[in-house]
Amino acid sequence: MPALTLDPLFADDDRRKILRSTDFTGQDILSVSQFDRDGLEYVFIRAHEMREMVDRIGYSNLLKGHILTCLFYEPSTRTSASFIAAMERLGGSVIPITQGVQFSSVSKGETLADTIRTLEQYSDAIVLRHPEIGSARIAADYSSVPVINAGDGAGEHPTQALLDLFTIQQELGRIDGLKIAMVGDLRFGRTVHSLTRLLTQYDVSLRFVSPEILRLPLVLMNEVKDAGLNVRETHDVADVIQNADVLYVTRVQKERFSDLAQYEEVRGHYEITAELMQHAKERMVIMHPLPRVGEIHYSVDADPRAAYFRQVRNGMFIRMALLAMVLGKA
């Protein structure tokens, strides 16, 4: 498997400001490292307002006249659809470059910088998914409009982490004091990386469950330990199922493996079944960033603790909030 580097996105970049205030206008959203707890709480308040608005009247003209470009170099269902729905719920318009990027000028050798410089001419904000770590930061360096990172390879997926944290808060009423277990591909899972970084700001206990070759990257594990959190690694879901308040499950990502024999070795390593859930707490939640490929059985879907589709809907509210905020309409 390729080497994985996860240097903090803002370690040597003084130009990026930490979002410690409620003024997100014109800001890029590139990493969860931008958010402190006050900033997170502000995002969640705005997202809750968006949910109330959608439930009550369905849409708003808050972003009427604004245009969002969704530029996805990797496949996406939920994230792309969520951003499109978020923009349209707020009355804005979308340029969706979410399929067939290979048929665009990229196929002619156009660089990411030139693509961004072109698309900013039409857009008030750009959402980018790209297979290379650090691509969102590069895009932001060349863009005069806000860039939102929708996933950069095995690096980060900040908006997913925000909706995950929001879901935990909404489902259980708190974050501090919880026992959170992350299961599956912890090495390449960018959703795990971003959520873990956010959780270092809270008083939580973390349990990481994975095969040896998919363990959490050492640099991230050191961040967790430096934050003083109670943390433990294990290979067995049975070690965590009884005490977990949150079971965050991820798929093993075939596309991140250069050696398919290694993928076959760990594929299907963990399966969450209705029988396994009999050992879990009555009040807890099962989460998954989706798509799933067998790691959570369909028999679990009817369990009221299964929050992954509510998690999907929360993503729209978080992204509505973020779009309004970076476009100065919060």
Ligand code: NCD
Given for the second form:
Amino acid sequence: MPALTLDPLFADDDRRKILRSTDFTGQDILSVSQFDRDGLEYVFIRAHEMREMVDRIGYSNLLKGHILTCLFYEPSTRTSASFIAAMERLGGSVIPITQGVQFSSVSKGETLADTIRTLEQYSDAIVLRHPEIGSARIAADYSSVPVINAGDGAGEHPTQALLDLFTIQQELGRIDGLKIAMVGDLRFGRTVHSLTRLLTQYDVSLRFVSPEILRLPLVLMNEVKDAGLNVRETHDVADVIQNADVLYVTRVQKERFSDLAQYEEVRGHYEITAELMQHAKERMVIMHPLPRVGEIHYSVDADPRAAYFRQVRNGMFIRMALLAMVLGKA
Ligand code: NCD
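Please supply the corresponding structure for the form predicted together with the ligand (the preceding block corresponds to the form predicted on its own).
Following is the full complex, with the preceding chain placed first.
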């Protein structure tokens, strides 16, 4: 496989457009590079308020009259459902193009640009998932309403990384000082890319656990090193299990392999079991962006350290916060 490039989302102008605490209104959310620590703190405070509101009364009318389009060119359960739930719990409505774009004019050959220029006529924001790196940036260039990147191929998945970081903070009460191990497909896993980049803003130790061909892209490893973080790579979960405060497990991204024989070589490489968890700290968390396809054994689910379904719920609160913010209602 050729070396993985992630260039489109690493363009310099992303870095210049850091979202400050107060100016999210009308902004696209394309990469985690747009968030500084103040911005992250602000998102988390808003998400926390959303949780309290949902726990108390379930819904509000904050986004009443607003319409969100969810345009998904790749499969999704959690990301699409949580954006829909987020919008509806805030009183807004959704145009859901999530059941396969084969039922939209994309199947007639319509370009992404034309699809976006059409959907922006109806909606106040667009959530886009697309198989190509950089697609969200292209969509944003054509759209006059905010575009939220819900995964651009093997590029980024910023809203997932925000909910991942929020989950770490909720579960362990802090982020600075933690030892965080990422396990699995670090090469193609866009959630890993976004979370790693976010973590460069914190004082954390990072351990990257993957088969050789699924190592973290060099461009990201360089960012981690430039940030001065303590970092190590290994092939073996046993090397990290005892010290990890967070074990972030991921699926091998089958759909990114051009050679399925290569996928077969690395699938099933890691499985977190209840037995392995006996070696982990008493106070730590196991996370997974899901779907899992064998990386975490079902026997682990009853372990209080298994945070992946709480992580799912946090996704709704983070997306409620983000929608309110880009629509100027936070
Ligand atoms: C992830 C994705 O789509 O990148 N899923 C998600 O959004 N929760 C991870 C994956 O598909 O493996």
